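Just one chain follows, in the form predicted on its own, and it is written as structure tokens.
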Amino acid sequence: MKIFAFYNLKGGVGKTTTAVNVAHVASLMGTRCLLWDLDPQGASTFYFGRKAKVKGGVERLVAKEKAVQKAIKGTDYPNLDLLPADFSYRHFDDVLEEFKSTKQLGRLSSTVKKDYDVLFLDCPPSLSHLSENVMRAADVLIMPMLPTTLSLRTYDQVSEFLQDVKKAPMLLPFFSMVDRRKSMHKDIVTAFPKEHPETLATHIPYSSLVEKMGLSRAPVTDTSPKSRMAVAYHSLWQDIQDAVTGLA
């Protein structure tokens, strides 16, 4: 089972919408997928139309051996299950701290490895004990970025932090919410990959369809499968697969 974490220190960069849509695309390809919503806001949980409730909260989820399997919910899509978040996840850091380890999330993830081909982690925007666990558990860190100066600065911060992580995940940045009418956007998406060849080629365009996800509570790749945005998510998942080919 490969573990892909959608992560950025900065919020509002399209992390959750990417996680939801890419997970749906992967499931359409026949991949057995589990999306774990790690954000106490529960946005991924909301988008899939599920209740943001985990029995016993994060304390039970982390402490009980089979709690992860029992917390998993189905979605409306074959091959795609959801491990929902609830507001107790705001204590995730405190609960993990009790284990004095950055490997606990990896141990929890291993309990479902026989049931799924891919585990997607939708991570909250922070640098914390939870994110350290994510970086130890994940095979690949997928980092959505806006084509702005602050996003580039955040990328440098994450890259620098990963240098101190033993067996750090592969870092794959890509640009989201790209508006090619803006000269800064065009300049950055052209210049950045020249210095960072690990950058994924696909750009996710800015679109009002993201806002409509909150009304439909479904991925764009389901509700508007022929849209420019849906096509981009299919392309992004292919880019990710190509980048990790041969990854042990």
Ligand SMILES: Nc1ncnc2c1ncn2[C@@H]1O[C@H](COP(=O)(O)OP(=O)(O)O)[C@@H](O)[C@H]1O
Given for the second form:
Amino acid sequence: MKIFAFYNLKGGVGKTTTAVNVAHVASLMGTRCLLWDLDPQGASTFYFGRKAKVKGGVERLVAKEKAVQKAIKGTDYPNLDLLPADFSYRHFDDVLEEFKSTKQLGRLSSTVKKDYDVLFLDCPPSLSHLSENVMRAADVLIMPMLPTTLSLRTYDQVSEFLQDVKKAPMLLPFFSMVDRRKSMHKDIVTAFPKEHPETLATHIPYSSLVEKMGLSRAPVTDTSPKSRMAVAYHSLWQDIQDAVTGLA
Ligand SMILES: Nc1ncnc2c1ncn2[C@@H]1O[C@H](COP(=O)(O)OP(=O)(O)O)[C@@H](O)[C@H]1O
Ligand SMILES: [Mg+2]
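Alternative state: the form predicted together with the named molecule, after the form predicted on its own:
Zooming out: every chain and molecule, the one shown earlier first.
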């Protein structure tokens, strides 16, 4: 089981939207996928139309051997399951802090490794103990970035942070909510990959279709499968797979 974390220190950059659509795309290919919503706001749980309820909360997830397996819910899609978040996840950091090592999330993930080919983590925006656990557990950090100067700084901060992480994951940035009519967006999406060749080639465009996800509570790759958004998410998943080819 490979672990892909949708991560950025910043909020509102497209982590959840990308996680939900990419997980759906991967499941369409026959890949057995689990999406773990790690954010107490529970946005990806909401988008899949599931209740934000984890029996016993995050304390039980961490304490009981089989609790992760038991908390998993199906979605409306074959090959795609969800581990929901609920409000208890706001204590995730405190619960993990009780352990000296940052390997707990990896340990919990490994309890379902036989059931899935891919685990996607929809991360909250922070650089917390939970984030350190994510960085320890994940094979790949997929980092959505807005094409703005401040976002680019965040990329350097995350890269720097990863330098101190043992067995750090591969970091794959991509541009999210791109509006090619804006000259700054155009300039940044052209210039950044020249300095950072690891940048994924696909850009996710800015689109009002994404707002529809809140109403339909479904990925746009399902409700509007021929839209340019859907095409972009398919292409992004292909880029990710190409980038990790050969990853042990
Ligand atoms: N490609 C996009 N086009 C337009 N709006 C988007 C796009 N991606 C995300 N959004 C909107 O931006 C906001 C933040 O997106 P979200 O995926 O929740 O970010 P994060 O998980 O990083 O906080 C949400 O209101 C979402 O609907
Ligand atoms: Mg989110």
